[in-house]
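Next up: just one chain, as structure tokens, the form predicted alone.
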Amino acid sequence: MRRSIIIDTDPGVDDALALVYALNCPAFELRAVTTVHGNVSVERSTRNALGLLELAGAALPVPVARGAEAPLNGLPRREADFVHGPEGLGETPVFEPRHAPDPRPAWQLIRDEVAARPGEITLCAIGPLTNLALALAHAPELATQVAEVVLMGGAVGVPGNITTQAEYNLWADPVAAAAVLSASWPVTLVGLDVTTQVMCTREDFAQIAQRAPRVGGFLAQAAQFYIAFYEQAVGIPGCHLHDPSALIALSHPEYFRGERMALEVIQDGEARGQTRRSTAGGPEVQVLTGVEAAAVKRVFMLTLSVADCGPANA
């Protein structure tokens, strides 16, 4: 039985990789995509999401709803164009999508989809958590209606990637992150503790492009800018598969291990966005702490290598 998912995203190169993975993984039924500020503005992330779905052959009936354009409580926004390129997808041509976004705001689409299928929808958030926090604020009953929440974010036992203490997605809106992690819904946190162990090289993307020239070739081109950042800033010969790892943790949990713990998110100051064990208790989160990196990479490459065949979950 396929798992029904909504992906909340800010494409972003690794978001694009995750979206195409989800479309081509037979374990998933992609019900909707919601977009958020983050790697790029919400205008660009919405355009990129629409364009990616069209490229992958799944523009309809998958709705795309535009979400929050800034963090909660007026926190300053910092886009990651230096990592993903000025338009979010490296140096690939700018998308001009044929379809318009869904007229509902992201939080409303999330609420409507979950209410229509209580107990069936998994929310997979691979960007800042503003939309999920807004959905909770408007519809607190979501906490009992979703099947699961999977988040790409956080750095519990390893250094951060936007500051020494914080991972970007949670740093980008720590107020929202705190609300989401303290809610009473079941959460799995797929953070830098595992995602920094999974890497793909230029040669890996060349193989994907060879096997799937249209979709895989586009993604391989987008990944060149992303890899160049990692080579210069991190000193590794490839890029980490942050967002795809969150989807793979959902489709192949056997390759991951974790630990349940209550977490707190620091909301301001130099430690803004830091995730750490809570001394005050609260709802426990499944924090992934270990990964079979070679197996995750193999699943990723095999799935993207058939991307030109059309969505597996259409």
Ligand code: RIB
Given for the second form:
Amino acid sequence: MRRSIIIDTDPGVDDALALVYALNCPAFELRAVTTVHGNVSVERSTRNALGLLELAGAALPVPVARGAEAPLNGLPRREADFVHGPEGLGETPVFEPRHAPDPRPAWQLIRDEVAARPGEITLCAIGPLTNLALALAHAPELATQVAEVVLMGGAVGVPGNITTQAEYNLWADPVAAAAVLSASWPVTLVGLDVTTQVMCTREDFAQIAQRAPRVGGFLAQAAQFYIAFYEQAVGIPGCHLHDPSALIALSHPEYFRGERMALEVIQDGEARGQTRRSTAGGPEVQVLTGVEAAAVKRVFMLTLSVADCGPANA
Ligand code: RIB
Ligand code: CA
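In place of the form predicted alone, the structure of the form predicted in complex with the ligand is requested.
Entire complex below, previous chain first.
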């Protein structure tokens, strides 16, 4: 049974990898993409999302709706352009998409799609959670209508990456993160506890580019800047597959282990964005704590290797 999904994203190099994975994974029907501030401005993330869907050959209409340009806490954004490049996709040519975004704001597209297909839509959030929090605020009934919410974010048993305590997506909008993690919808948190165990090297991307010269070649070029950051700042000979791991946790849950727990998100101070086991109870989320990293990498590589053949869905 294919899963109908909406991807909320801030492309971003690993977001691009996740989008192309989703388009080529037969387990998914990509219903829509919504964009958010984060790695780059929402203008750039929207342009990048439109361009990636056109590049990857997504059959229209996969609508792309532009979302929030800033976090709910009103604090200044901190883009991760030092990780993903000033335009968000490394040093690749800047997209000039042929198609315009959907006229609705992201939260409204999410609400409309979920309300039209109650129980069928899974939300996959791989950027800051502002759009999901806005959708919940406008339509609280979403919490009972979605099939599932899968989030790339958080760090429960490992250090953070934007600070030692916090992972970037939850740090970027802690108010939204708290709203999303305390709602009554079913949430799976794919955090640094598992995503930092999955790594691809320059050689891996060269293999993807060799097997899929057009789409894989573009992604391999985008990944060079991203890997250079990891080599210099993290000291590994490759890059972590944060966002693709969230989509693979949905298509291949058998490769992951987890634990249910209620979480709180620290709102400010040095620990802003940190996810801690809640002492005040609240809805439990499934926190992934273990992964068969080799299997995840294998399915990622195999799926991207056919990216030039046109999407398996959408
Ligand atoms: O911490 C990793 C997350 O932050 C990923 O989603 C990456 O794209 C950045 O948004
Ligand atoms: Ca992201």
